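The chain below stands alone and is given as structure tokens, in the form predicted on its own.
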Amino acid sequence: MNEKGTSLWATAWQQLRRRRMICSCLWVLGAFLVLALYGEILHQWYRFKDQTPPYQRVDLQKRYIPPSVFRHPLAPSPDGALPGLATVACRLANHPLGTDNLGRDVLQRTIQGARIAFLVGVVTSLIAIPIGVVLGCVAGYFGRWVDDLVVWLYTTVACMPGLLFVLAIAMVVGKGLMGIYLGIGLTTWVGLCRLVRAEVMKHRERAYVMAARSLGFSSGRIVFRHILPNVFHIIIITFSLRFPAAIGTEVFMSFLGIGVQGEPSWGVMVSNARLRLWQGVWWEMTAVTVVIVVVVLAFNLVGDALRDALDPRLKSQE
């Protein structure tokens, strides 16, 4: 709490509300979440019918259309008479995006890799957020022996190569989801452990850490009951951050062929994009990079923003 009485999170959004770019990236979160959750019930439900997605049907006669927009939606009808509101808004939904070298929607496949990217984001966050959290706690607060041992183990996963530990994780579990799932989730956590580590070692010698001691309060109670709801903007701030580096990498394993299979991934569009360019095929990559600069520049601001809003030592500072 402030001097006014406002809560530390009351604080921060009206800091964010303030900037104009943060409300414009949420909003384009905002949007991008909805696709995903659009995305994810176009899924279950073609899968519940046993039936092939349209994203996934192939037509061969529909291939290398471009975007309806440079279509010339205008365009007057064979009759000579100009298309009607109607008929302008037809054209334009027709395959807005264009197609790629199969005739399957671009629009399509590219909401699909919205879903995809967003359950990669989220569920990695699951696994590597509690990893995190835990070990970090169990660190700072009992030290000695216990502080030793999982700095050892955070260590050594830190001095493996990143990128190519979570491609040994997934050439292991098996090309698909789940690979990349264990493979960001159980490699991500080091840095979260580390910043959690650190606050718990301050917030333990603090008063009211002292006072929950002396009233004969359990280590669990103490430290997830009392310590972890002081250091939870520390879990927002890395969740906003990490979010965006999981689906990069999701992103590059699926472009090196070891990531999602079968799935409109936006590492997979990447991938056969790239051979369609010297064809003159430039759409299909457009569509995908522009989507994927904006998602992460979005969550890189909006991280940002919640760092300078949440950091306690940044208002100390300040």
Contents of the next structure:
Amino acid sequence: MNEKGTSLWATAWQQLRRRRMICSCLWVLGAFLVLALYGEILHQWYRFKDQTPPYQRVDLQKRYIPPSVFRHPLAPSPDGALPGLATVACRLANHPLGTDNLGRDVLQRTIQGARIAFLVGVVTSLIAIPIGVVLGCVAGYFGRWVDDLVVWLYTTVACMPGLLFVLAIAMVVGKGLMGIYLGIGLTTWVGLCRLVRAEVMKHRERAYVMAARSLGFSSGRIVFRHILPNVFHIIIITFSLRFPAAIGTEVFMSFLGIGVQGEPSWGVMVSNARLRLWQGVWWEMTAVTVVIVVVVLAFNLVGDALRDALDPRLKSQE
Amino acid sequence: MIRFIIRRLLYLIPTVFGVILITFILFYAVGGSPASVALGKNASPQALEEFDEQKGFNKPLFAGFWTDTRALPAWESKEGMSSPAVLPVGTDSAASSGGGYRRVMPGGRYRLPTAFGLRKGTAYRLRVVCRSAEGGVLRLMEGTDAVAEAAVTAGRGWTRRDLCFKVESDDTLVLEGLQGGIELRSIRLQRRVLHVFDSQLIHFLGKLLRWDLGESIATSQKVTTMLRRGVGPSLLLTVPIFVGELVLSLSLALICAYFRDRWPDRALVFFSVALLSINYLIWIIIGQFFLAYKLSWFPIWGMESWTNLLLPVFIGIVSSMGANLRFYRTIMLDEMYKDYVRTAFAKGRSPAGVLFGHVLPNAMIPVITNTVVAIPFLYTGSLLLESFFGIPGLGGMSINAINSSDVEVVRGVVWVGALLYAGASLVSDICYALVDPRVKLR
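Mind pulling up the form predicted together with its partner chain next to the form predicted on its own we just looked at?
Now the complete complex, all chains and molecules, led by this one.
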């Protein structure tokens, strides 16, 4: 057993690692994950202690503090002496990205926003991907009326006018995170379902499925134990490409005020910062914009690279 | 071809039915009655009931004979709840509570506190879940006349009893216990509807057939009028975006295909991913702030002349170009590697000749289907652009409606949008069959 075989995943990983751009994107995503986890821990900690977390604490004395770099961190101390290294570091670490109109720290709020964005990406995927995969597998494998039913279902859902449908679901469910989860989760499974269905249809006729069938395995076992691993790369690709889309939609919904309530999400921050922009308070807007763009860009690039590495044929089927 | 079109038309029926069903489930079954939104929190049950009667919300959802009425709020005890939150049975002091259940004493009479008079000549039923240790009889009286009676056999288990009656007078309803004491777990007053299909679904279908989309809760305008009025400005905004972006991204995609895998292509690909990653919202805010406010190149807000449309159209094109450029490039590249392209190059046609004479027509097939399907979305306008730039179209209207929970308007826009989309996918399939004869064989 000395023969060295590389799996699809190992080959893909090697392909990704060879590209420097993708590596840096992966680092960005790693940082995003860490920040989101940190935000979650912080959030749970303050909830456990039943205190107002610092990113929600209003301090009108500290309104509109610009980012620390713009506050002359090298300015001499009151006694005229040049500031020491420790003083400069201290000054830089104090509200590094400035504060907003209620004196809340922009950096901390951005981290909380990362937490919400991460939650939205994961939870909506947990809703949409199982629906798409199960329906797609079932339709592709059993064909006939099951297939007709599933095709009918997804054509119908695909007919609903995109973003408006998401907003309508959120409106009916009620404002808050649950509305975002359900709105995005229940509408974005169609593409995946189509892809999985087409792929499973192809696999249904393959020799290994015939063999499994002649061994008397149950349909459920064949579909989910034998076929599903062979179409799993589609799920991975879809996940990495729908994540940024979900983040974008969350920003949009929270901005409109039907999304996150009473928590600092990126959308809430954009909506807040937009009004201050006209007063010349640019740092909150800049911080949020840069973070959103960087995270979404990293996700898109990694998703594209994953798709090229795992299944280039999917490109034209978007 | 005719047969293909007819078959495709028949496919449309289940799709439209599905759209109706989804809209119905979303706005009626999940959403429920918008009465309290429309009339405020302190509206009387009678006003709410009248609102529901007018809009058809006081019927069974799909089918059925009985429907809840707001005259007597349905009451159910939660086990172990000792203090009665709702006291539906009687103001009589004899009504004692044991473990959260209402107890009907033998010989006791309890007035049912109906919020408003029941409809005369209509059948009602009082559905109670009860039990009695020693067995008893529940009797319902209208004033002093007994109208219904149900015997409760002795036992520990809960049983359901229906007391059906027809309302004849304005007298109050009185529940009387005979023989043994009876414990009540839940009480529900329901009204009988005209027939089994006198339901919200059928009501909704009928309204759709008459093209009656209801009235806005906020402005009490007809939704159809609002749609008709909003469609013009929306199209003024979305059609230029659509056309401009199609032309621009197609020509850039051709450039990509020509320079495939060389630096202009790579640069354009990265550019499109970058464009794609910038949120729509950010484009609008930055564009409005810098181009309109700081530089005053464009008007900021309103809909006075065509110059108001320039900036939103520009932002619309830029923000949606990324995704489309990428999509068209993939299509073009798929074609570029095919044999006929190599043959064309081999026989000495110029690159431009190959691109425009061979690649573009073949690549048009997926482009057309993609484009036709996108057309109905023009109708809803652009949600954000319109509300940001003060264009009185359907997009801004929908956003306002969602913010004020104006269910009827949202439902109207969603429903018409879905209908248009279903129609467009039909047209797109027919186009596909027209330009690509292989399709019909399938």
